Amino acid sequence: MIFSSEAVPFSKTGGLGDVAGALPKALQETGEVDISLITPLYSQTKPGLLRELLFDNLYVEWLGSMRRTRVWYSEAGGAPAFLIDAPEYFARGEVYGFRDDHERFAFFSRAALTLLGRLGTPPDVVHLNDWPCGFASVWLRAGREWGGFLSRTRTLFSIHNLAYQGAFDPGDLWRLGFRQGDESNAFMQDGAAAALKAGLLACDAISTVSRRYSFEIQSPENGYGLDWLLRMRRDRLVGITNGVDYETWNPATDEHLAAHYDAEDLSGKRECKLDLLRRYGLPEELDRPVVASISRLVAQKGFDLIKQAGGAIIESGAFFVALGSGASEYENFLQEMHDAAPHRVGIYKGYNEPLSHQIEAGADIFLMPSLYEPCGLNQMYSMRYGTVPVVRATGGLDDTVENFDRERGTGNGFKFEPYTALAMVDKLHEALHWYAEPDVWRTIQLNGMRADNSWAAAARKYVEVYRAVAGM
């Protein structure tokens, strides 16, 4: 059983939604596990995705009373899914960003655990994801100690981004139902209560979304105050790189594209490039390279480097197109960059799923200079679409992108180590150098397109971990 605060196709704010949506389906396709998903029902969830109202009388013990809650059933994501329907908590237009987020997801955890009892057979393993599920981790541990229905259920806790820890006022712990000393103490982190810390302490095993990130988070530089805990539990910590849903992200079948193509015939990519230039109102200069970015506009994603190098990117002679929203500092910078070179720079503020596919297909180079990146998906989407990634060697970016080697003809992209604008621009120039040699560029493209970053490969690794956790 997987618990997640977001999951495609029901909800999404970032990579967690992609992962929690794709992994259940991939696990089910292995035929080796019986898997289901539990997630909230948000106002952004399309009603047509819901198959039936399964329960209208799930009674959840909450804030001193029994709260009646509805549960919907769906198979729209390719595997059984149960959606917790609590409008006062989840029908707010956004998934996160509210002062009572800790209360909202503590309720989700309590409701999900209550639902397990209603469904019948206790699961061998509950797979929890990020800080919103930290509450469930603590309650599952306590339930095991008290005996009862879930006493034999084990937990795997996945870290998708250690920086988000679900901090809140510890004065709320008692009200939320954490009244034992050990339970309350598990949350305490630098004077605040942190759901992530509690979840990591209480779970049986920990996974994170790339091998390199599993080592990085054990260091003070990348541990965000929890490196000591992760070092303490390193014997139960594993890194499994996320996969790509190749049914959704496939240039040969993608419904959002102006033309289709694959590794055997790349001709449709040129038509997709023309379509992209038109969408951004840029000159139809098909031989000029397009450098692209799809990202939350935050420092973590390397936008301070892009801001420093904006002039150099324009001077390189390439087009630059961006899709994203976030900090006003970076939104304003992109606008200024566009205003300074309207025939070279195209921007779209916000998020647009079809456009993200069109950028992956129409661009030549994908720029992803993250300060840290637990896994990253866009670099893998890019490779699938024959768009060559230029990334910083961190986390999953380092695990999935191999530097191009001209002599051996190996490598699927370009990566730099120092977190500086100069290092980023040097690698971008190297990529542009090889772009000017079509035969070499095609080699790099095909190396990326033929890489196996599928969820099938990742799912097999998760099955092995589930078996190990169930035997603990």
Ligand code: ADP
Second form
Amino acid sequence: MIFSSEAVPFSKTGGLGDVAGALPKALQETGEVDISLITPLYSQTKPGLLRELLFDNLYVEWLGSMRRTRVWYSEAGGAPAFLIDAPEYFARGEVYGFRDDHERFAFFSRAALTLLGRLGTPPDVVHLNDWPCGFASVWLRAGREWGGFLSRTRTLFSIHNLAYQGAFDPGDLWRLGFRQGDESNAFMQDGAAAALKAGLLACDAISTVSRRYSFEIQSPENGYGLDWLLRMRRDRLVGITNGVDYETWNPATDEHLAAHYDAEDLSGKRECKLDLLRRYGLPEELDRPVVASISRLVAQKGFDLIKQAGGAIIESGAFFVALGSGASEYENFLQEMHDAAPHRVGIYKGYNEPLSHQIEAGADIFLMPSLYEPCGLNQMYSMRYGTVPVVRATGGLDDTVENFDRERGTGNGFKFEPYTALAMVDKLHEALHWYAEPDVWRTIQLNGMRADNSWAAAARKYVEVYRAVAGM
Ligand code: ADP
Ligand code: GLC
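Shown: the form predicted alone; wanted: the form predicted together with the named molecule:
The complete assembly is shown below, putting the previous chain first.
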């Protein structure tokens, strides 16, 4: 059983949504496990995806009384999914970003555990994801001590991003139903309560979304104050690199594209490039390279480097197109970059699913200079779309992108180590240099398009981990 605060096709703010959408399907396809998903029903969830109202009256013990909630059932994601319908918490337009987020997801955790009781058979393993599931981790551990219905259920906790810890006022712990003493103390982190920390202490095993990130988070530089905990539990920590859902991200079938193509015949990609230039109102200069970025606009994604190198990117002679929303500092900077060179720079501020596919297909180079990156999905989507990634060698970016080697003809992208604008621009120039040699460029594109980053291999690793966890 997977718990996740977001999951495609029901909801998505970033990569967690993609993963929690694709993994259950891939696990089911292994035929080895019986898997389903529990996730909140948000106002962004399309009603057409819901198959039936499963429970009209799931009573959840909450803040000292019993709260009635509804549960919907769906198979629209390919695997069975249960959606917790509590409009007072989840029908709010956005998925995160409210003052009571801790209460909202503590409720989600409580409701999901109550639902397990109602469904009847206790799962062997509950797979929890990120800080919103930290509460469930603690309650599952407590239930084990009491010998309750879920006392034989074990937990795997996946870290998708250690920097988001779900911090809140410790004064709320008691109100949310946590016992004073060890249980409440487990939340304490730098004077605040942190759902992630308590969840990581209480779970049976921990995974992260790439191998390199699993090591990085054990160091003080990347441990966000929890490196000691991860070192302490390192014998229970594993890195499994995310996969790509090739049903959704496939240039041969992608419904959002102006034309289709694959590794055998790339001609459709040129049409997609033309379509992209038109969408952004840029001149139809098909031989000029397009450098692209699709991202949450936060420091994690390396926008400080892009900000420093804005002039150099424009001077490189390439188009630059960006899709993103987030910090106003970066939104303003993108606006300035556009205003400085309106015929070279195209920006779209906001969230736009179809456009994210059109960029992957129409661009030549995908720029992802992350400060840190637990896994990263866009570099893998780019490769499938024949768009060559230029990335910083960190976390999952380092694990999935291999530097192009001219002598051997190997490699699927370009990566740099130091977190400096200079190193980034150097790599971008190297990529642009090879772009100007179409035969060489084709080799790099095909190396990426033929790479197998499907979920099948990752799902098999999760099955192994679930088996180990169930036996703990
Ligand atoms: P993260 O989860 O840290 O944001 P990932 O690379 O794992 O990074 O996943 C990001 C996902 O969110 C990708 O599917 C990407 O296409 C999508 N995404 C990010 N920003 C936007 C946006 N503004 N519009 C549409 N999709 C976006
Ligand atoms: C997080 C990370 C990203 C990862 C995604 C899915 O949001 O920032 O690197 O790909 O989760 O695991």
